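Below you'll find only one chain, the form predicted on its own, shown as structure tokens.
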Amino acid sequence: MNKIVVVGGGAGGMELITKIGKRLGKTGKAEITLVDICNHHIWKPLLHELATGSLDEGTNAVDYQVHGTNNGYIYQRGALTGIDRENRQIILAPLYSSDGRLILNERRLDYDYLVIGIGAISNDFGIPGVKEHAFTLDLTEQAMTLRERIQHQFMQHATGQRQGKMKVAIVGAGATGVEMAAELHHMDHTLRRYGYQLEKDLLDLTIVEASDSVMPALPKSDLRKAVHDKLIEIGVKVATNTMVTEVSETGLSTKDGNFIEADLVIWAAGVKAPEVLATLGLEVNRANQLMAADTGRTLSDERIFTFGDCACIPQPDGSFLPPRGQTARQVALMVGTNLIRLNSNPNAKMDSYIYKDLGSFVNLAHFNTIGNMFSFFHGGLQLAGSPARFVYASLYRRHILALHGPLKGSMILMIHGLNRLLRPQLKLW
């Protein structure tokens, strides 16, 4: 019987890993292991949500081990630090509490073919004091640490203790950033109706984008400029072509010499592959992605897969697949049918990946939602509002309904729609 091991249980290795459990694991066809730094899933979109209380973890969290048991998969918990390729094991770290105590030694998993998909880690570009002054969304940790130093901020103004304006620099006009940025002002909002006693024009936030434009994967200028005005309309200070070179405990230093102080400064600049890639003995580029086929496949060893922001898979015209969140779900998609394939026929023909740009949206809080549907069909179809809204939100639910099936899916659904109703619209606890 093969064994596959995933490592990342990220939202494509989370809807790779239950295709390839159903299908394999379940039937006894194959042995399926989930290897993941945590010991929970919560879709990574969500997680400037999850960092202002917007968003309730204890009810939009997968555990990875009462799932695999439920499709056919076992849960293993470390982090990814060597490859063995000629004995075919993969190499964990240690596990250790968060006061230092050992839990785990190092282990060694065996596998007949293994996937790669670690996503990316926020790039700093090498600029002083953004690895000790600001605060990335990565991980779910990270995101509940922001929460709680951005509740303690608005609590120490309701009280009186701190005084003057809320402060609040976030670098990159991405989708992270500009969702970020609406959903502090919401939390402003928000908190100012639970009876926090705070000025009307606290939070001062400004956001700062190197390129000349917000959002700039969008594909049309309109949409861009929709953002811009809305960001504007709330409340938030926009920065354009303006680089950031160092990282305060103050605030930021731009390149053009101006100083913008900030109490709070969240890092949303871009993203790099995790700098382990570098260190397994399997061919990466310069930003250290994996280098694959458009199967997925690595050029360095056939039993390695890879998909994500991770990889580096070419496409007809020369260039390479974005790191997107589209992308990442339906090469890894792929890269399940593939193994599905192999698992039966080592020779089998594998399928092939061709990027099509399905669209962007942007969720900007309760304020709007604005995105491109079907971009590769001549330019796509433009939405704001309530159908941008619909159309957002779906891609969580179809998320959600890959993980559990239709009928689980649909009823966590319904839960969900219920605790939105029912819950405070902030978690402050």
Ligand SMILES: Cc1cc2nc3c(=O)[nH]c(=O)nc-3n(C[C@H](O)[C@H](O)[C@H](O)COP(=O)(O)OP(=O)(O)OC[C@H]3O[C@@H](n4cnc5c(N)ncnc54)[C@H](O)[C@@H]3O)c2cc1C
The other form holds:
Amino acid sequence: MNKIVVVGGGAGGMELITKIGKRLGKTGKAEITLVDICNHHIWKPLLHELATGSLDEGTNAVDYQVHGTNNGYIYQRGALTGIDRENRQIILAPLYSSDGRLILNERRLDYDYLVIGIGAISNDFGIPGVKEHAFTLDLTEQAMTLRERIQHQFMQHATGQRQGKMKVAIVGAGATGVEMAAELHHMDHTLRRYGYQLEKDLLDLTIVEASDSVMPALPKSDLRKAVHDKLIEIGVKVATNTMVTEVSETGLSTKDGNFIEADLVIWAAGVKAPEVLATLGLEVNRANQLMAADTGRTLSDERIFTFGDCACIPQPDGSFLPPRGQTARQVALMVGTNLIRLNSNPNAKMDSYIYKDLGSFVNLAHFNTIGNMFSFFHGGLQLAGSPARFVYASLYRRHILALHGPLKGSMILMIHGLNRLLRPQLKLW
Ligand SMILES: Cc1cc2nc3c(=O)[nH]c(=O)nc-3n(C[C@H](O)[C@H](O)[C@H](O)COP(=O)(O)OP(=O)(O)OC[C@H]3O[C@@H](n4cnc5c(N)ncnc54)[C@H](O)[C@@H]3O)c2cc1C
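For comparison with the form predicted on its own, produce the structure of the form predicted in complex with the named molecule.
The next block holds the full complex; its first chain is the one shown before.
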């Protein structure tokens, strides 16, 4: 029986493991294992909501161990640190508790087919001070640490123990930065409703962007303008064409010689694949992404596949797939189909992936949602407000349905809907 190991249970990995777990694991056709450094899954495009407390990790997290038992796969907690390709084994780093105690020694897991989908981490582009002084949103733990820091700062202002404006700088005006800015303003509004005595216009929030526009990846300039105008309307300052050269404890230095004061810096300026990928003996590009064919198979090893933010997959026009939730999911599911075929016939013909941009949406908390649908067809259909919010939310709905099936998934979504009505809008502890 083949052993299939998937490393990374993120936006793409969870849909892949559920698919092959049900088709191969549950039916005894293959042994399926998921490896992840975390013990639970939260859909990454929601991390900014986790960081402000809009999202409750208790009701949204999926426990890998339990999900694996219900869906035909084994879960192993650990961080991928190496591959022994000769013996077809992956190596997992020793696991330590948060107070530094050794829990598990280094382990090796056998594989016949290996899939690597460990996502991306923030790229600091070697800019001094980012690692030391800026917050990033790569993992649940980072979002939770950031939440604590934001909440403490609001509390200090509410009790008068911190004076003046609450100065926040977000570097990067892509989806993460823009959505985080809107969430922070939403948090500011909501805390006032919960009785926090906050000075008028307390939040002094600047988004800093090196290119000439917010949301540079949005296909249409009028959409980018709509996002820009909404940000200004809710009180966000937008500094485009501004290159950060250094981050310090008190703010950002920029290439044009200015200094933007900030008590809190959030770094959302771009991503690269985790450094470990460059140490595995597999071909990678400059952003550490694994070089792969459009079937998801890595160029270095026909038994190793990849997808999502950590994969560099070419398209017929010579471009490469963008690091987005949409592509992670679609390629992961295609890799699942290919593995199901290979499991019964090692020479089976495999599917290839051609990217069709189904659209991009940006959710500005409760202020507005703006985006474009079916961008591949005559430039697509532009949406804003409730219809856009519905489409945006449907991406997460589809993810939940894929993970839990139509019946349980619908019940979970109903509970999420009820929670939004019944629970406080912000989780403050
Ligand atoms: C705040 C925010 C908002 C976003 N909004 C959007 C959006 O609106 N639209 C959109 O298309 N995209 C959005 N994205 C990007 C989107 O989240 C990613 O493109 C998508 O999650 C990539 O999926 P993935 O499966 O490749 O990786 P991920 O979802 O990042 O999953 C990677 C998994 O690998 C695990 N892992 C990491 N390293 C290791 C290791 N060494 N060993 C074992 N496991 C490991 C991680 O714990 C994680 O579970 C957003 C991202 C953020 C942070």
